[in-house]
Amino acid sequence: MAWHVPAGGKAITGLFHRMWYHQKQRTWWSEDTTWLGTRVMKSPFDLWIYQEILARVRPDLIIETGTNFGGGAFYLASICDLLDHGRVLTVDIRNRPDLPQHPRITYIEGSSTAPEVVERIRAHAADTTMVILDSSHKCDHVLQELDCYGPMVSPRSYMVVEDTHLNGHPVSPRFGPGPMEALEKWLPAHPEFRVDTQCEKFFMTWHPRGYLQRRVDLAAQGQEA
């Protein structure tokens, strides 16, 4: 379903988006922005969409690249608690000593694209797997992650490429090629994924065109040999 934006609406939402994002000390970057006491640097609009996806898809495993303070993983694990289903595996090049501890969260330290780390994560594969890419946002790194983790996503489940709003889409215009540019290169060769624009229904998302659902009718495409 394509969402219609009223005339002038895109300019208005873009202005609000830039204002909200770039006043980060007050909004998402603030130490006071927390989930159950743990710092989380996400848009509330996208967190709401995540719980809708989890309730609908019921993934057995959620793979997250880019742990940071652990707030995102803790949020996902909390939703899994409410659903009484699922677990979170999160990887970062450096794990902090004060990460939130939760029985549904497994932390892995290392580069998300290192072959040994990818193999270790692949060993946790479940019947229904969801992936969230939120580590380095440079285009080349995101492309590597898409190649590594795309095949792990189950049909009907999702791979979310976070922060596609960077490099002027509509924030941080001087960032340089990032997640959006990686998607533009990667998607044409991967018709097994479709952009689910319904996940952008709240008008402001940090991940425009970044909610990718694996199609059931083309599930065999993109699988490793």
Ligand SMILES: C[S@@+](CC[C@H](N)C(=O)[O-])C[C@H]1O[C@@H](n2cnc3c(N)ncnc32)[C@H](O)[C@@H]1O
Second form
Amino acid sequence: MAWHVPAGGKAITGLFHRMWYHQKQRTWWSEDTTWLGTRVMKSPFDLWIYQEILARVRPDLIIETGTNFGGGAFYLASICDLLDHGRVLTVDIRNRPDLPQHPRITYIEGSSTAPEVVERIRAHAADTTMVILDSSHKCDHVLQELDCYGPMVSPRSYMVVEDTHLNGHPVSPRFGPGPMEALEKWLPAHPEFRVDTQCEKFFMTWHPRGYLQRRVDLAAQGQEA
Ligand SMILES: C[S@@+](CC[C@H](N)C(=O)[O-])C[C@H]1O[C@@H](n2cnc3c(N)ncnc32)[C@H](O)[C@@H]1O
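In place of the form predicted on its own, the structure of the form predicted in complex with the ligand is requested.
What follows is the entire complex, opening with the chain shown before.
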């Protein structure tokens, strides 16, 4: 579907996006911005999109890189509870001692790209696996994650490259090469993924072009051996 954006719409959206992101003590970095009491570092618009993806795809396993306070994992596990389906595996280089405990969440400590960590996670891969990349947002790291985790994504399911809005897309123009630049390098060699722009329908997303759906018709390409 082609979206109609009214005149000036892009500028207004960009302004709102930058205001929302850069007043972080008030919005996403605030101690008061929580999911059932746990801090979560995502925009509510994107959380809603995640809920829609989970209801549609019903993944058996959701792999999240970057746990931090555990709010993202807790949110995903709560939606899994409502669907009565799915579990969450989340990895961080350093786990906090007070992470929310939930029967659907497994925490792993280590770098998301360390071979032993990737192997441990791969061993959990399920029929329908979804991946969310939200650890270090430096371009080289995201590129490595795309290579490690892309093959684990099931046809019709998603890999979300988070925070593609960094480095001026449209926030933090001085960030340097980040997730968007990694995506621009990686995607042309991976036609088995398509950018699902429907997931950008709320105008502001922190992951522009970052919602990647694995195509069913090219399922054999780049798949796990
Ligand atoms: C943006 S936060 C994650 C937010 C979380 N996903 C949420 O939704 O609330 C990024 C996290 O990535 C972690 N991190 C940084 N480098 C990493 C790496 N190489 N492997 C795994 N985690 C890493 C940091 O410790 C930090 O907790």
